[in-house]
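Just one chain is shown here, as structure tokens, and it is the form predicted alone.
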Amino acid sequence: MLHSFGSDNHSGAAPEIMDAIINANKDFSEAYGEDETTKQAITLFKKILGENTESFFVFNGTGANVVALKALTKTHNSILCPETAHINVDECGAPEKATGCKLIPLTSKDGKVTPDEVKKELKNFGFQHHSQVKVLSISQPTELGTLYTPQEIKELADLMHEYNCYLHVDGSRISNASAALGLPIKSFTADAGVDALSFGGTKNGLLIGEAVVFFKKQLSEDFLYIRKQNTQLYSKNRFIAAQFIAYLKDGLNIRLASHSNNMAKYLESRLKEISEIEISRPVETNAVFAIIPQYLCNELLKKHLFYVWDEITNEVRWMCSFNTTKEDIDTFVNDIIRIVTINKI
């Protein structure tokens, strides 16, 4: 097939992450993270975030999600997220299923939630008829590719433990954050008050696995069993781990999405050139968000793959990857040009 734009995830895994899974193919090696690979990754990642940080591999972004939000949770809590959040749209309810809370979306403007719209709903404390909020989860970069400054999420950090509860960040695309706003992971995450992290790759080459990081250890200490019981501990961890290593130990995930974001950048100059076409959203990271017209769509469709995100406005969305070429988008570019003049004969 074409080159994908349909999502960073349609791509492959990156040569060093390949060759990181291979050189830990070697001997034996104790399972369930008691391996020296899962601990040098551990410690890797406690020079990159804090060493207050403590960390978990799992398997994927929605395994993360569950059950970093069900270790700061209890059953008669309630979640906080924007409407656009992925753990409210593309989760299949697993959030609410594997907690017990109560998600409860809140009005967003590109993807972004801002204080004043949180604290409409940090309310009824103590009321045994309401579920109690908890939690606010968050994604950077957003679902719409968007971006909070580290300022922006300090605020609502602070919003959220003068009231005795979290913040969370679904950090699925955490390395194209860190490659647009040219600042280190740290600087809006740890230092910005955020309490977990779910730390994701395998949308930025990696093979399998993320990672869930908490900035404070009580966070943590049910952390195992909670993993472990939502079926999110892989017995050969090293594979997982060794892959974080090759992708955080050299600045491999911020090259990889720096690429991806330049790529974006340069799809949307080139969309620019066609009239027809109206650019929906900041580009901002690995995304390109845009309405087209209904023509174009369908003709597009039977070439390239990629995903329709509003129906109704006829909304598209446009995903590039770490292995996206200027050719790739030329030839994508060339083929909206050619459907667009055919139109207009």
Given for the second form:
4 protein chains.
Amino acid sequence: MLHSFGSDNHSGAAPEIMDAIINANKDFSEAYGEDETTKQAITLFKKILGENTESFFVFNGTGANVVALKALTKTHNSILCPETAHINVDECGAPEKATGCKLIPLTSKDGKVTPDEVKKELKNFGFQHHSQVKVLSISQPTELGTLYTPQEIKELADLMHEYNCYLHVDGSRISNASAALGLPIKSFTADAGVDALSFGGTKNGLLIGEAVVFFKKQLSEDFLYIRKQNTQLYSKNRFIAAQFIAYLKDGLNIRLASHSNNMAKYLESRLKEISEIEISRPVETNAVFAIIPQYLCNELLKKHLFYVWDEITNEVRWMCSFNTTKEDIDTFVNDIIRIVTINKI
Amino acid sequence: MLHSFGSDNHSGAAPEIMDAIINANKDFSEAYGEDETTKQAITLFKKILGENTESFFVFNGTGANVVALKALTKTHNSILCPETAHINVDECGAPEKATGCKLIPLTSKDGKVTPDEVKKELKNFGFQHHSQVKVLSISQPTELGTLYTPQEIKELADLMHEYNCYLHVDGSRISNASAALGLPIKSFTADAGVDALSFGGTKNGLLIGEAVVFFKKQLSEDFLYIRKQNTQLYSKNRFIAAQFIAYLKDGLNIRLASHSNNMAKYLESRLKEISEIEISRPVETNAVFAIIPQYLCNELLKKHLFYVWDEITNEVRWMCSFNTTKEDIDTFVNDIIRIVTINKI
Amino acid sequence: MLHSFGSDNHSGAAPEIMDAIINANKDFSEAYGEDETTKQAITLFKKILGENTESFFVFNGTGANVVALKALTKTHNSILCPETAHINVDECGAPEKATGCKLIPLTSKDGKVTPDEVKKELKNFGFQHHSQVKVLSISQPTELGTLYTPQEIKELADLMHEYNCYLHVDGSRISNASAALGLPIKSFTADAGVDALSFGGTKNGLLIGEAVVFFKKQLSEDFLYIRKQNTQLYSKNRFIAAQFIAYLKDGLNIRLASHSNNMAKYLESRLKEISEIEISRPVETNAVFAIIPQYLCNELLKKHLFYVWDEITNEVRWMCSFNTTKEDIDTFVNDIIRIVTINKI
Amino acid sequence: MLHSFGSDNHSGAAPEIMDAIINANKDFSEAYGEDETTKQAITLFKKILGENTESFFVFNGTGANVVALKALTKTHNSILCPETAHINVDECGAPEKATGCKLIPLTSKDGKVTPDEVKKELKNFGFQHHSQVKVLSISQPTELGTLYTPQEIKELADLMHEYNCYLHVDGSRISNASAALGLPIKSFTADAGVDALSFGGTKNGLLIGEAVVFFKKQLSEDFLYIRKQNTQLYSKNRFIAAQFIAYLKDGLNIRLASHSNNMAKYLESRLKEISEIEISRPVETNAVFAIIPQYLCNELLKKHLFYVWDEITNEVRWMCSFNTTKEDIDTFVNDIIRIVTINKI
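Previous: the form predicted alone; requested now: the form predicted together with a further copy of the same chain:
Now the complete complex, all chains and molecules, led by this one.
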């Protein structure tokens, strides 16, 4: 079977993760997160991200974002985000419905926003006719595979705090960011002033499971109810907790993410040989974006699985995952070369 | 480790289920339910429940109920249910928040409602000041372990349809009902006129996963969006689908449920020897409800895990699950006998 | 034209109120409550109900209740109320939709609840599966025309505060309560520990307008946004404010309410002569409830306008309003006597 | 007292409107829109806008927009609108909260959108991850005082219908559009394919009241419940209905709007004399937008009431209303000239 470059969640679970699930499947344990495994996982999060960390497990990325944002807002608030944000374009209006808030999309470059862009919307506080801005939500890495530096995140956090607002990070691929930056996750979340984090697992080798992490205890005060009311509480939660323990206890998350990042770099390097292909975004994590000719796109799609990001510009997205191999990439690139060559004749 | 009689979701996954997950973990597959495994599971549901069946996978029971009810209602509708319903007491207001509807709790006996009780609320149609009744939601088996006969369900369905309303069944333990009645699930759902069913898995040996089943195609028209917007769409859905295939393809669900039902019967039979214990509800599936003396309750809880259902009457709930053994029950009952005996001295 | 006993809002505006509107209709004024008239009305509320009072004007009774409850709750809370409450039966699910909360109806006698009844639901705090009780909402007078004493209200408020919850009063006819009790409104709201009050006007001679009153400043912190987001902010608010000034500045509200209360008493006294009619609720404000023979109900409805409260028991409701006259009542009662007499023949 | 150029709702009610209210204030009438006056008003709307018109009265503009949009959508839909739309910037997130939908703001010129701009967002139908576009909402006239031609509206309606979507018009100043175009409202709403219209009254001389108008009967099927549940049902509705009868029966709405439009034209003509002032938008209805020097803005605001539309560009908005006089304008312009002259010295 050919490798899919469609998404990092086209891959299954990493072997270590599957073992952790199997091991967790014995005896009995309390349900709904009151079991010992869950408690251990929460302790592990504190160890990695700081003692003030409160973490909670949920099913999926949309769920993580939605309940995190619900915890930070009231219905009359608005949430700023880059126009490319997953919460803005890929969650079928889940954030609006669950929070009652307005989303305000910001112009972004390669998926990132700047303090200047944000500042334009930090206005009309106290004006009853306007939704009151309360949260900026950014993605690290972004939906375009790019990265914020810790300093950039800190500047955004400081700006939001200055206005009595919060910074949320959608970290569905947060371990890829850590691996790429060569920095612990804490350094660009807790230490950079981030208030809440959607900590992803499923896209980097977990079978299922994400965490919502708050870096200030009082933000999580009502979270047990928010998670339950928004249908994100898992009865047999030990199975998500056990995965996260295997994932985080000795750096598996970074090893898996490094691999997928490296594969993207390798893919990029191979593509550079091909003049018909224009790499369209900086390749900083595990995504390669490229603008390719229409005929190439059509031919490739007959055999390979990937997404056309922008049908007008013919920009495509090729994702690498924890189990992408060099051979997978060589096969893929050789197919590209073959198609391009035939076309030239 | 002592067996837990706290809940059937204190147990993990059945071995066949775990095998199915392991087998599904190879290669790549499309995400978000567009993979082949999901398609096979959907076909299997059609085979079991009828060709008009449309089924969709979700994470958990609250999620299943909420998105099913959302699909059947508009915000100005009301939803009737027994006062004991899970949607009424155990979902932290998730149904109200997600649907915008009013829940109207009905007086019930042992968790069941009668057509007469329902009829009292089938009124004020067309009156703009009142929420318009649209759905009756019942549980089969009920939260008290009791069962509706297929005929009883049919009468409720007919009544609702007469008023242009729907019947939803919360079937978080639907296989236990089937095993206990000795009837296929279809006979008391699709064939009895049920419109939508929350088809449970997690409480009977699945690692994770429930299904929402519609028996009339048009009811599921918007369901893909409803599931996504309400955060119940799983990226690696093949893993839930694979579990359901293993669960349903040759009756594993019934074998597991029969076992837990039988264990409850065995527990009941052993308890009948003990005069201090009053079985308080008919034991029809895998739950045993009993009213017990305060001292016994206190002593037992020091060693065993179970829930006090009603703190005023001292009614307790003891659940059996797919991996409860006779030995577990004997150990438990012997502890009861020991405590009771000591108390008499 | 025959008088309507259907509702106190079948009457129009009292002459003094109409004059106030006409007088307010000059020149220009700022919109959305930032005008001088609104400021004066707010000051007047402080004078009458205490300096800590924060009051806000809204359009209608359902609006007042909904935004008041929204200010007191988070979506995962529940709201207790008598089963007969307007918010429970006559607002088409507006409270559930706007607040996201669960409403828990309590058994009541003549529209009133007791601390014992409330206490039964003050439980499961901290249990993530249950909506967390936050508000008790009562009506003064009740939907059945009955009254709480200030002491009874105080006991309910104290009970709620003991559990860190709030007491909301739906006072759509609050002036009728004041007139009937012979006590200032403050004595059984602010002084009795009430947290928030829907202060009615429209049912007692206002053309349009209600107020939402908070007795603790911090409860109204977000209220400007809540009112706006829930569509209850009036651009030309001076016209509601001017009505309330005329209504409250020298006791017009009490004069109008006393009259309608007295008319109900007079109606009751005349009905006592008629053995076929059973007064079914204590007549304490401006409503007379009675159980009457079917033939009488049918005949009366051919000529008079009123509501059948309970079609099964044949209980009817006859409302008096600020402009009901003794002659209106005599005409009505004479018609009853005529029908009863003919029937006997 | 100086005239306010702040908003057309800084004016009160027109004398004919006040008379209509006074005349409606007699006897009794049924409540909640079941009275004869309301029925007459509904008939009048049919006469003016076509027999298929279903109209409903509500309190205010935000209310009208919100319930109209709720009637046209499901929660998983999105609503397109110009970025300048009232629903997008001035309703504190009411549309998102009430409908659960995502709002997608479109780039606009002078408040208007073009079919090309709309088409860019008519995509991803059937893709479960994206909110499904269902409505385009435009304002006629726009928030910037500009107008769509009937043909332009028809093109937008046709485009939306082609995609099985709806066109909603926020007509809070719809009579100003009619007066300016010299065309009946029907010609650029019902006849142009508009599906639903928020028909404004308060900004053009009504004391209070707006209407929601549907041009296809089936769109209003659930509207009674939607209006009630969203707190926009008025008990003494005859008072809004009576205003609309006076407003519409012989063209008062057009006479009032023509006057305010003419005053804006006169203001524009006078401002053209002043080189320091740049008229920044086409003056097509009753608003004059201008970019003015900072010193002028500051000085003027000390004495006159108006809004600074854009604090960065120093663009201001001056609104004329039904009772603005030439003298008011002369006084205002003379003050401008005085300030400008002093500044030059």
